[in-house]
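Below you'll find only one chain, the form predicted alone, shown as structure tokens.
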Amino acid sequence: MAARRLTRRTFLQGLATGVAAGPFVSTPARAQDFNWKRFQGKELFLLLTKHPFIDVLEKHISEFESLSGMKVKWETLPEIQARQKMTVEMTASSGGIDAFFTSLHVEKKRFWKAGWYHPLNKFLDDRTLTSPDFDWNDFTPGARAGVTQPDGSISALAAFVDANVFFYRKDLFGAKSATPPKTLADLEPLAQKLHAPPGVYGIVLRGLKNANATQYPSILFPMGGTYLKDGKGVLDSKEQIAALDLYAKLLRQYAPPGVVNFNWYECSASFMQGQVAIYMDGVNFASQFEDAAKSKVVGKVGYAVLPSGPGGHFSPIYITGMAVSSQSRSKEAAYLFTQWATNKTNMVRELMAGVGVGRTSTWDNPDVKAKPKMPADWYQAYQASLKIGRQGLPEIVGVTEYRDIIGVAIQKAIEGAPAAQVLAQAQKDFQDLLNRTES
């Protein structure tokens, strides 16, 4: 599906239906007030996470040091270890971390409630601290919503924005005269049509507890389902039941054996090995499909937006960002780094490396268009998905516990338990969790 070009009019409409515009920080006249070397001589310490975005960023940190005159030290850890270190440092009030890479779909509400994020609103509005070409409004509405808390405070600057998209085997679709589904009503008949085991299975989605929670909203949201209403859990709504019925049926009838225990690795591996016709997951997995050293389907994969449903058209998105620690002794200097890390130049570098970003301007960059790493329909599907992006998980303190609760329900439904029954138990457990953590 071709992405509709983002005009000024449609972008402004997106702001009206998404989040408030927030601070506006792009005024050329400000250039004389801003100085990258304002904190020359300072030393910053960053806590980073192993991630494709960070892999690209680390190669250019010396550029920031030259630009700012500051010295940067950093430690890069796997996500769980980084979160553990962050917790230890902040609980001890050490002040040793100035800025950090944050996975907002897990940490957003928890770190905010703990007071670990320094709000960036005033920094963004300060013409002496924010470069005139940074442009907060260049980030998509979904990206800005993802870093903004219920009280309006901005906890981070969006870095990598993952969106769920539709992967499909162009050769298999062509042989059946099939096209990517426009609606969920088209999805099951299509999976059935392409299902020819043991050679090819119709579809694969994550089945494993917790991991499945990030892919389930690809069906839940367009079915009209949500997580919360008026602060209460609604996991047992009729929309939830219909969504889980469909998700479980697709995997029970048209997925490879053992899918109930598939995480992203097993899903992507089965797709790369040519065993599956349809796969829906995070856009960033696509880079390995086009890697001849790993994939048997290089050049055979098509990319499209997810199908819509009776509840609308959405793509679940998951956002990482660069945040300033509330305990940093050099908050303004740390903000300069987060600003540089998420500027337009670095976002172009990320996109050219096949890493997704939430800025709108990068997509029309001449270098991205002239030397794309990924196929054209990957960029089109990704850009279109960002425009319909919606936070993929409930923004609660106990998001990990929620993932376990719904994950168990999804697994049981795949195994044949009635959706209404497992969701009734999930709703009880979810509301108990909300009562404990959200007051």
Contents of the next structure:
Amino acid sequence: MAARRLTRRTFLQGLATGVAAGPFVSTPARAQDFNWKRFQGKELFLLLTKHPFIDVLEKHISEFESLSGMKVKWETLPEIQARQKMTVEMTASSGGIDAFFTSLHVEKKRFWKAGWYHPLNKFLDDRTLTSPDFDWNDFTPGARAGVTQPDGSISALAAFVDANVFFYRKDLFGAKSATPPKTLADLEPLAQKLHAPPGVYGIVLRGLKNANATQYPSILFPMGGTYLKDGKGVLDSKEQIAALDLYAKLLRQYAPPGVVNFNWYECSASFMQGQVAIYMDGVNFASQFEDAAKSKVVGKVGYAVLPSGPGGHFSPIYITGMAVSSQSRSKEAAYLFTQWATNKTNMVRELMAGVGVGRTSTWDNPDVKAKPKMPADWYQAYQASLKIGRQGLPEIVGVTEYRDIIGVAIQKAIEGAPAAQVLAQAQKDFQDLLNRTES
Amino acid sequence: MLVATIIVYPIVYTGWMSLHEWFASSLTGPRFIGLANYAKIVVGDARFREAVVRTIYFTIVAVAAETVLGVAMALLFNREFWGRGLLRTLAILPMVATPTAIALVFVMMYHPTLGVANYLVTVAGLSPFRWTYSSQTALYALALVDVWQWTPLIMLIALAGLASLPREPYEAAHLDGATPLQSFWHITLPLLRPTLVVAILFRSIDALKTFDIIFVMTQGGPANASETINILLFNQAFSYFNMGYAASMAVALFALVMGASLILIKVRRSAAW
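Could I see the form predicted together with its partner chain next, after the form predicted alone?
First the chain shown before, then all remaining chains and molecules of the complex.
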């Protein structure tokens, strides 16, 4: 309590100084220029999430402090706890959070509807607030779409962009003279060919409910399936049924036993133990495959873009970003931090550490090319995936509930229930959810 | 007064919330909807009904196994033998460990291809199980963790009960030529009953509310095969932000625990002598 009161007092003092100094500082000539030190002396509070992107960023926050002359305090929590804290703080209108790290694939629409994101459009257009070298158009189209709401307001600046890619064992593929599949039709025969249990299983994908919902679109999108059509749920379409049939069959027949409850942790563990030939998941897991302390398959993993299908060629992408809280008392100062965290310098640092980012310029950066942490085909697969990126989850308020609904359907299908039947139930629950939350 | 406020306020507030529809992230505040949430959990929500049955089933399986094993262990440790103190200390160790930590260890032990559980099972000549990785076995695998951790509690209480039993009935029985099994069945068990009811009461209340091991190990899956009331209401409140509905489930769980306790207390009264 005492700490908060102190913060408020400091803030008020800062405000008073700012007001007093105002007329002298903002002379017309200077107002044209961008100045990092504009909010010198202010204090920011950030709510961050435990994430590889943040691990890298945290090391450099002191650099922002000396650049801007602001004091930055932050708290880093695991994702779920951070979301709970965010909900409590915002519902209570405490105003304590200035900027926060947001998982847009889960929170985008819910937080937007709740009015928790401060729209950044005006800030981005304001030359006095946005550094000339920031370059909004440097973000990939998928990354820009991922942070933009239906009404055109920009809720965050894209930080980490995850894409689903195709991981495979080059040695096993070589022995059977196989190549990564071009289309979905090649996928099952390939899994069958490489399947030699109990030594090697053909394929692994996430089975655990909720977690599996982010991997399912790797099959669903190329099949031509979507989540919504004219605002109505279409989980029972024939493309959905075909996609779930394939997803469940692959896991039932060619995956390690128990896959129905595998989260990414179990999937990548069995891949790194050398038990699996094919694994499709988020591109960022690759850094551990190449870590000799954790993985038995270092140097044996190939990276490719996902197979295409009758519905087209897609890679489901998931975006996390840095956002400004609508309840912040210093939104413009918080925006400076947000902008700094996603600028070119920091994004190159992230990429060098093996964290995927959605800025085109980073790819041609000489530092990244000179000291690649990952194999060349990882960079190629990731870059190609971003070009065909599509938001992996439906952009609705009840994302978590949707993930549970489809997640249960997928698990039931893996355990042998007919896809059409479980999807009919899922559609019913999904539409019920949409009726409750989207109107 | 302060204590009353601290205890009573959350209960009353939960009850009050359960009469509202409120999404914690929405702009609109709670809306009073009377008993609609309760109508939905009783009539409309199949997922909740399944969770209730599952919660009760889990409790019965786990507590029954714990009672049988706990009494058996108590009888064993009630005898004098060399190393008894050390073994008894080792036996109560599981109870001291943090459930979350245990759950994480069991997750690794249960892994179908990499875990030690299936290795042991195969060594014993059985075919491997899927443990928590199949909807047929998940609930039992979770009950096994609960049994592993909480059997010692029943043992401790039963041991205390055994220590206080009078010697005379046994001597009389011995003179009358009763076998050890007969004296266990006709003397020990009836005399131990009040103690055991207390032990079962403690364990049942706890088992009905089990959260940590399920949340860590299966999150209620596969499908919803291990989703108990507590897991479901956590999801409603903190994943779906459906606060009012979650509150009504909390009240229902409270009623269930209360009901189970009342029944057991009644059983104990009727057993008193």
